[in-house]
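A single chain, nothing else alongside it, follows as structure tokens in the form predicted on its own.
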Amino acid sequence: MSQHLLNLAHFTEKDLIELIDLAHSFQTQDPPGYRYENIFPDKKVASIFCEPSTRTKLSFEIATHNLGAQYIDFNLANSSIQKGETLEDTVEAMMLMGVDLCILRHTDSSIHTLANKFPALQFVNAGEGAVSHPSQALLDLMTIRESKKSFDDLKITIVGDLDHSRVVSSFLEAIQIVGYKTITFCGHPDLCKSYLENSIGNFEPDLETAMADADVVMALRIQNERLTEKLTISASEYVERYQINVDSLQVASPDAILLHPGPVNFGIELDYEVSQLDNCKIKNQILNGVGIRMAILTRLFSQA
């Protein structure tokens, strides 16, 4: 792992399951949850969140606490960005104040600029427009190993909004390391334009074709204003052909699990009933991104 998190490209195997196996050894198992040292208290952390966000800024936030660490939530609202300050001469006025890492999301891929730019401070992507999103795509493997023996024997579907999809990027990024036996695409081909013909997996446009005997299923947001404005079918007709409900999940291996990042819009990309079911595995994902986030805050701070 370097000095940054940027994205998984520098990543062997070997390091993808450490980072796993030390967020697992800061877990809790009554309540199940992640415990407290004070590991790093003379380490200040700063979040600059310029889209929204709940799980990833929350659980950064918290495994800061975790660690002993004091959190800055920068507020963007209330900045001087606001008055014209740009986003650099920001970051450079808190690494002269003492801070000493720098978690940031943005719109743009502004992040390899900052760190090439300010060497001293170190940074983590929380995600970088539709390009990338690497500490999800940890925690998404993290939460498929803890109910799978081995990466490699894995049948994955992914279904949804691929083209605009961060989250799957990296996790395609992440898969490619540790291995897979096959990848499935699923979608409205207007949705997946970047994925009818790729040298990954393969794009199954029919829902039932695509999770047959599936052992990991991903579903992706769908945002509301893409069912209105870039389909060529209506929003009632894209539910009845790619929302996954109990019914669909039937085809899928009987031992499959399902996966989502969040926010879920239920209704659209899954059926409510689903989330109640023992193979879906949300709450684990939302559970291990404090544990994943202190892994990867351990590993940085004790490389700096």
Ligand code: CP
Given for the second form:
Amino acid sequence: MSQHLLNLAHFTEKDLIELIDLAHSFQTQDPPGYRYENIFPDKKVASIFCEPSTRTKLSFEIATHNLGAQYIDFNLANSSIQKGETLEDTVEAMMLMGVDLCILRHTDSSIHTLANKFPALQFVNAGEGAVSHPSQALLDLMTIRESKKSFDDLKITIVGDLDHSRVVSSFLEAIQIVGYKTITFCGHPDLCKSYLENSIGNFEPDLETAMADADVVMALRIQNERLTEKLTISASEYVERYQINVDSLQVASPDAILLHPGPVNFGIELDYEVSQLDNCKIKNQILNGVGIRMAILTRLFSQA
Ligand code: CP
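Compare with the form predicted on its own: the form predicted together with ligand CP:
Now the full complex is given, and it begins with the chain already shown.
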């Protein structure tokens, strides 16, 4: 792993598996969770979230506490950014005050400029517009690895708003490193323009055909906050054609697992009932977010 976690470009299969195994090494069984280890009491971690977050932000906070490091929760709404200060000046002020590592979620790709400008700081990408979300991809792989023997023979189906999803782009980066059998993309063409033709997998507009024999199904919400044009499909027709429910999941492999990065808009992309099935791993993804982020911080601090 490099000094930062900006994307997964420099990861090998071995790096990914070792990171997932490190996350598992922090796991407790009863109750299920991740234990406290006072490994980095001298480190200061600041989070800057310029877009809303629940899972990513809180799991990085809990991961930081679990490693004994200090967590500084930067409050954007009450910060001097509201008085016109730039993000660069904000980050520099944090560095001068002793912050070691910045976790950044932003609408654009400014994390790359910041990482170049402040080599004394470490940066973690917690969501880069619609471009990437590497720590989510790592916890998705971790969750798959808990249920499946290998990645190589997996038939994966991804359903929903693909065009605006940083989750799917980082997942594809990750899964191409560890291997897969097939990937099928499914969704309304308004939301899948970049995936109608691609070199990674096939686009299939019909949900039942797309989900047939799938080993892993990943559902994605419509990212209304990123839509620039009104959809040409009504909400009720969308639900009719693309909602995953207990019935539509029947065509998948009997031991298929269902993933969703959250937040879920129940009643739209997923029926609530499906979330209560044993093979729905959304809760595991949330919990694994803590472990994988402990592993990410551990790796980064160990190289600083
Ligand atoms: N999956 C994810 O990034 O969720 P949050 O937006 O709640 O962090």
